[in-house]
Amino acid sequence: MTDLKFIAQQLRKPSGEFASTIAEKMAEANHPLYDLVNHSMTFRDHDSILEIGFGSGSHFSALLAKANGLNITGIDYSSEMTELAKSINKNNVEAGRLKLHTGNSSQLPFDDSSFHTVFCNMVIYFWDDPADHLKEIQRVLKPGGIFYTGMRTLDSMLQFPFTKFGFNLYSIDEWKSVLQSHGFMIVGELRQRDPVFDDDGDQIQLESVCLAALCR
């Protein structure tokens, strides 16, 4: 029981000596989801993009390759993840193509209408009050901007016993309703069955989903 709580706490905010291990595990488990979200998002040259909860940041090079002159900003709740991502993406950070911050998405340190696109993967489960975060996302998005949510189906999340501790779980329809009730309009949805992977001897297959929501 204690171990499951610890895992849940570390997934919410990786910290201490376990931070790099948790980051590696998250990157491995969520790689198919990141690929789906990356495929879903369309960028134009010189767009400004914000990712909430970037973890190790091992995916940023692939994002920067999607268009010319992109300006990508990331914010993560964990200072350990910020430092890890800066080291992994040293060249892009030094070149000014990537800016990484530590902070909470309920209080984003950015000006109004700063970004064409905001996205997050597996982050909404740690928002105790999504209204605070969605209000901030609306504030920093430009008019007509898109917010992409990368998540898993409810059945997928329930395969993990640690989600009983501190996770706010949603079905896909429930999260759509949350978005719509806070002024977003659903404009796209992609789903995929991820490859089967081994989780301590258990064979698990997850279903990944990316929802695109227009900021109205």
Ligand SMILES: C[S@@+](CC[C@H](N)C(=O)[O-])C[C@H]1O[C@@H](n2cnc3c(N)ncnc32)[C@H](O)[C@@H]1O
Contents of the next structure:
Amino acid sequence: MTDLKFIAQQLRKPSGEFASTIAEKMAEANHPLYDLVNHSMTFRDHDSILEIGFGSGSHFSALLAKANGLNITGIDYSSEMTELAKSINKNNVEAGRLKLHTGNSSQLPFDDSSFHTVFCNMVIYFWDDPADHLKEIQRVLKPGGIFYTGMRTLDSMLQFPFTKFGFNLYSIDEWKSVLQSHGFMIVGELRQRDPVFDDDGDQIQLESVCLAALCR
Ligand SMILES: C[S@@+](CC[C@H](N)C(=O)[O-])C[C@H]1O[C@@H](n2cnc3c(N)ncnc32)[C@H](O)[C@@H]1O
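Please move on to the form predicted together with the ligand, as the form predicted on its own is already shown.
To see the whole picture, the full complex is given below, headed by that same chain.
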């Protein structure tokens, strides 16, 4: 029981000695979701993009390759993740293409209308009051900007016993309703069945979803 609680706490905010192990596991399990979200997002050259809760940040070079001159910013409230992502992405950070911050999405340290796109993968489950985060996302998005949520179906999430501990779980329709009731309009949805993976001896298959929501 303690182990499940510990895993849930680490997924919420990787910290201490276990942080790099959990980061590696998240990167492996969520690679197909990142592929789906990358495929969903359309960028123009020189767009500004914000990712909330980037974890290890091992996906940033694929994102930077989607258009010319992209400016990518990330924020994660685990300082361990910020340091890990900075070391994995040393060249892009030094070249100024990628800026990584430690901080909470309930208080984004960015000016109003800073980003064309904001996205987060597997992060909404840790927002105890989504309104605090969604109003900040609206504030930093430019008019007409899009917020992409990368998430898993409820059935997928329920395969993991640790989600009983402190996760705010949603069906896809429930999360769409949350977005709509906070002033977003759903403008796109992509789904995929991820490849089966081995989770410590259990064969797991997840269904990934990417929702695109227009900030009104
Ligand atoms: C389950 S991990 C997902 C990491 C990565 N996005 C992925 O899909 O593999 C959740 C990440 O979001 C970060 N996080 C959770 N709540 C946050 C918040 N309110 N503000 C910033 N980062 C947050 C955690 O520190 C952690 O790195």
